[in-house]
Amino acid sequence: MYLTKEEEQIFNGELGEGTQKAIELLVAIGDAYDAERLIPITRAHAASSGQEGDMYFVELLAKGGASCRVPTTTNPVYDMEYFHSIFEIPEKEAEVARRVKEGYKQIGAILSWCCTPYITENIPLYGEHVAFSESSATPYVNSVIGARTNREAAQSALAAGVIGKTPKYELHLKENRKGTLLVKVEATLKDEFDYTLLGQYVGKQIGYGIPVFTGISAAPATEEFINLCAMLNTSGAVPMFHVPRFTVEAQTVEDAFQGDVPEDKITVTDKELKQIYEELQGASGKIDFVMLGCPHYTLKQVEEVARLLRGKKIHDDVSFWVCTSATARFLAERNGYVEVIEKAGGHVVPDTCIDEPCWHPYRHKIGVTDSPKCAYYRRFKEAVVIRLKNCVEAAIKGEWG
């Protein structure tokens, strides 16, 4: 790669530890993906997380006087003291936790805690080159709005921020962004758990690739985008799509393919997202837990929560979780949302992640939620995916099925 004379200098040590350790992994990348240069970044988000191998990074780039360059916000770890007033949190996971956001506020980054910057903390803007971690996030600022990342790890992710440039390769290049694989949707799509479906299903079949979809006949709401982004990422490994007229860089089918047109499509009807879903069941019976917010819900979900849940009560055998960022909880606060849902007997909480060590009590427990992604972690011993309406219900009963 070639090296700008102030890079040069980052890379040899003269600007400081942090900084060498943040530009030699971005130099190894870029050599890994042949990219001739760095180019700069006006900003980025690192998937934090409360767990050893992120705890040794910040660390190290901290220790070594690095501090972010560009605006980098942080995916969520755990509100410490909240949680610890509900489970007993071994000693030592709590002290990862501790040290990840301290290294994290030692090196200047965004303490947001939340794995949906671009909505509220973070919001890219149509042509930035920017550095974004995090499932739903990448295909969210790719494809939604338009801005350039790479489907980066936080390590990378935070390297960036620190250097405030990432390697050019890509999808940091226009011909990368072209579609690959042709999507025809015939399912009916009515909300969006549909769109969950949808993502789920295209994701398990294309592995890797550039979906381009057509047969979307209106403009998909945030949540339904952010839905079909996590699940599109999480089955699969997918960094962008396009949907013409709804997405940005492609009005036409030829535009998202970039005038090269391929043969091969997939064609996703009712009975696909049917199949999906069956999959996704699993026991019926008692549950232990409902968990919602994987992605983070906005206030707009937690709204829906609330409508759903008043003037109810959440069975005594039954922890309801809603999880979200620190913005859209205290704008649910203050519109009465969240007395709504304690009164019924739910928490709503910023600031963690279904993937985070806090959740150590249901590591054996059984219970339900929206996200084919929450399941995915495997923090439970079982998580039943079904319609946010059915969870409701299912806590309320203490049951599914």
Second form
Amino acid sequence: MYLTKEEEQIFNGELGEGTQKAIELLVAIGDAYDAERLIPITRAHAASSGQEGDMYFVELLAKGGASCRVPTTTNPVYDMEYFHSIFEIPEKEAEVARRVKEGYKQIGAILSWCCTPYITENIPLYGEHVAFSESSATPYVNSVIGARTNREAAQSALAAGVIGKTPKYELHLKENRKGTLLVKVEATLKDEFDYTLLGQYVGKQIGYGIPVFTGISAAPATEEFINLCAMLNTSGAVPMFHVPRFTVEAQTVEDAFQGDVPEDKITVTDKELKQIYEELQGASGKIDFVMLGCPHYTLKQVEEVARLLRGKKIHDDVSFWVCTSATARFLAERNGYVEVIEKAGGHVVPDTCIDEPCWHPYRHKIGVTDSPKCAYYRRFKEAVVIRLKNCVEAAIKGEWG
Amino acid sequence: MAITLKCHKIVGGYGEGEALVSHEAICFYLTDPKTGIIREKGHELEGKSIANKVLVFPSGKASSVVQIDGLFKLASNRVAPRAMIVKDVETVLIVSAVIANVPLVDRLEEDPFKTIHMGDFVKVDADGRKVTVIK
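Can you swap the form predicted on its own for the form predicted together with the partner chain?
Below is the entire complex, every chain and molecule, led by the chain shown above.
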């Protein structure tokens, strides 16, 4: 790959070991994909995770004197103050989380600790070249916004944020952004949970690819897009999709395929959605927890939880959790939603991911969630996936099914 | 008998060891972090160890967080592969190899699944862009 004079200097370590390690990673990726050169990016999102591999790399860069050249937001770990006051968290795990948080602070990242930064803290514009890791974030910025990112790992996104550049390959090039298969939606999509099921089904069916959806008759809401993105890129590896008219890069199916005939086609009817729903079911009976906010709930979703819980009481044996961004948490508090949820016996926590050691006390517990992604992490004995309104009903009754 | 093949460097370095050939994708998270033994149910190499081998495989799989952390933990416990020869490479696998400091190459001038067999001794010189297979 061609490197400019300045990039050569960074590569040779003349600007410090931190930036050297960062550019080494970018060059390895660029070489693997035969990228001709690096291109500037305007922003990045690092899917920090509070795991050892993550800690190692951010510390390596930060201690080597690197700092972010473009705005770089961070993914949730967990709200340490809050969880340490209520749960015992193994010291070794807590230490990793502390060091990860410190590392990202030292490197000058924007400490958003949020997995949906693209709606509040770090919003690209159409056509911007960026480096966004995190399952819902990559397809959202590519498809809904029309910015350009590859399916990054936390570390490649961080390295890009530090250098302010990324190799020019794959989805940074228009010709690679065309659809690879057609998805005919004949199912009725009533709410955001149906988009969750649609994403889960299509991701599982296609694995890797750029699906083009037809048959979606009304513009999906933000939350519906978020769920579709998260599940397409968890059950599959889908970095981008088109919904002609409703995502920005294609007005017609022909546009979406850039004139090519689709290789393949799948059809999704109510039957497939029902089938995927049934796969996500489990034992009925008493539940120990309700877990919401994977991906992080938007302010609108927190409001909906408050509406469903107003004047109600969550069962004494059920812990009820809503994970959201610090921004949404702040506004939810200001708007009185947090008070309603807490009064009913629930928690609204910022900065926290469902796949973190803070949930250790629930590892042998059974609960419900509205997110298959939450169930996928296997932090719990069992997490049955049902609609939000059913989650709230189960919380009040103390049982499901 | 020794055969030397040209290759394409992705992550530099040198590593040698006995070949472990997998026709299925590998998820490092589904190996035992202390021993390198593959624990994935139904995997063709279930029960075999990737520790200190030269791993020949078609591609990585699974989410970026678990894949990277998986190889990193193996490397921390000194049971990572000594080098990796892959067919379809993607960003997450590259990041995993860089973080764990394991040489990674692709595009051998001959199909590695035809040329390299289980138990061959393989030297991967990523920086020199060559792989030597000793039968």
